[in-house]
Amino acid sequence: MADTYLSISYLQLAFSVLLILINVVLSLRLRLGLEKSLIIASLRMIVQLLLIGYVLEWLFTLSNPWSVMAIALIMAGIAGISAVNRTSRRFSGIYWRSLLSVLVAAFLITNLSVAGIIQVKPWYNPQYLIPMLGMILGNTLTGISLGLDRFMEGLVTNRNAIETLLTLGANRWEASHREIKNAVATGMIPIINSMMVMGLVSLPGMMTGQILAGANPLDAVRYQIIITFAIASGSALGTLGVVLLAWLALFSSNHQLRCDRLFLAK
């Protein structure tokens, strides 16, 4: 395999804007009203990716674990906040519960993958740690937001049935077990669906990027399998963690459902 790759110039990058214009034109012609969102999302993506590119270029030159961990914590913090911002309902303390779930799930799975499976030395090598953490965080964020939203909506929708079970003597776990199960399953669905067609319908971004950069396809595939299993584990742990923490907040120790603690997001 070649050891080189085709470098993309800023002029070529500018030409790629023509691709997103297809979406803008379709939105205008069909009156979808999405053109403003498309333009804002595109600009944000460009600025954010270019900034992180410069940050990573600087970070890769460092051998300081504290700098690497500081960047990792910032990424996790943003993921925890973003997960809650996607939900339609909130309750007091939801942000720290989301952040804690993201931190525990993403950092545990990332370290197991980087230090235990790939055996990177040193374990904080940013070339491996930061990209893998980013992929795990992105998918864990999605799982947490979907699971949280499903759990809270389930409690509101099935409030009468849950309170009836509590009145008949069921404890809070027995009365809410179905909602917990459905919420965790909902959070895991995106990665399961992705795994079902991976390699047949879609070529994952990490694998494609490595191949474009000149890596051996089989090496790229092995990395992709590891990161996919890591993403699945992170999503499952993060979703389960945040749903259980939400369960503790929305059911009292006296086995009462506290839907009064829920409020609609502004």
Given for the second form:
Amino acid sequence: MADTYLSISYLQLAFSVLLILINVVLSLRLRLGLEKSLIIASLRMIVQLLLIGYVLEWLFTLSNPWSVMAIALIMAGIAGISAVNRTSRRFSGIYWRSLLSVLVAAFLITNLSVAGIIQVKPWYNPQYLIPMLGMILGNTLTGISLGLDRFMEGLVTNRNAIETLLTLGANRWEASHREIKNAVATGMIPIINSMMVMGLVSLPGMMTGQILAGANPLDAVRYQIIITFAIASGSALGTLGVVLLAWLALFSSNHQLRCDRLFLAK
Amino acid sequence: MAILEGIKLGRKVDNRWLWRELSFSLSGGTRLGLVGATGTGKSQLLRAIAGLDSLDQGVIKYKDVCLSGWSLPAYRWEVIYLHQRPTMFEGTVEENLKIVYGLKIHQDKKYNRDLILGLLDLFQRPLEFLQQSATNLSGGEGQIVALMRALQLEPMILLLDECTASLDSETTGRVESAIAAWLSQNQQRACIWTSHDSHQIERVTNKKLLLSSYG
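Got the form predicted on its own; any chance of the form predicted in complex with the partner chain too?
Let us now look at the entire complex, which starts with that chain.
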């Protein structure tokens, strides 16, 4: 592979910082007030990526399924917690519901695609499993936080409409069906939109990366298709799971809407 | 014989009792007025009776069966709570009336246009009223639609939470007579009123329950 792509030196990395500096200068001149967050975000990105580069290098040498599973669990745990941290409302038990949805969705889809479709051997080969899991988790996290936030917000905003249906004899499913539908759709919109224009407007980062690293474009496209389906079904399952679990928490079995269980995140 | 009974009801809000040891009973023909200053929890009591909120103490019995023994959708079809600020769904007034027949509990029933025409007549609204966009209605017209939406289901008990609050005196009179007509159709029917207007309470109720702030 070494002769099919250009390795990047630290000096070249340093030059790429100039690209961001253009925007920092603009922000200073026009007093946009963005320079501080731009610099912090850039620094974080560099440090986090370099760190994960070393971690991955180490990870790929692992040949023990248990240590790979342990890393995967930690990644999923962080995703489950971050998904909740991005929502503006909470209820007690929201964290384990998010964790459970992430775990089930990501592990099911990752295993199906890595072991079932790509047929990696051994199935826990970290070179395939960890990047796949990472991409699925990242998108499932977005889906879960968007769907969960939209669901809780919808219940508070449309409380009167939901209760009006309940008072007319609707069961809790009928009364909240619209909110469930909207929440799951909100969680799914990013991935549906990106599938719509994929290859036309946007070249997916993973595919571009593979091509830059010397892979045959057609092979890269095949990987991208599998990844995109995995991402889409992972975020769909995760979003649906978390919305249904939140629904169970916020509607009691005697068909009451329990807005009193919701509180604002501090 | 009591059709609806509340036995030693209590409800806490923020660790304070809103009301406690509250009992009442409704038999056919009872028109109960809830009386009490703002903040004494009149709406909360109606909501609890409709099963929208849980009680912290006591039981509610309908037809001698505790609420926990009822399937709430079936119970709420017979005991309908009318919101202070009714919600209209997107679409015309008529679609708002039909919406209830899409619910599982009412699937064996059909939209009865003749019944609605009779109600329109009673509220002196023209036929075109049914084709108006429901989300653009005034608060008072919304209350009329909400009342029609409930009355078409022929409930046994109505829980009327300030149901004439945004109506002029003429329409208020029509709403009162519509409810009186609904009551007279079946001896078992009863209703509970709240109103900020003490004259109205005197006029439309034959029994009172006083709520006073606790502690």
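Here, rigid core means the biggest group of C-alpha atoms that superpose within 1.5 Å across both forms. Residue numbers count along the first chain shown, from 1. Please read these numbers as outputs of a predicted model, since none were measured by experiment.
- Comparing the forms between these two forms on their rigid core, the Cα displacement of residue 244 stays under 2 Å.
- Once the rigid core is overlaid between these two forms, residue 24 counts among the residues whose Cα shifts by 2 Å or more.
- Once both forms are overlaid on the rigid core, the distance between the two CA positions of residue 37 between these two forms is 2 angstroms or more.
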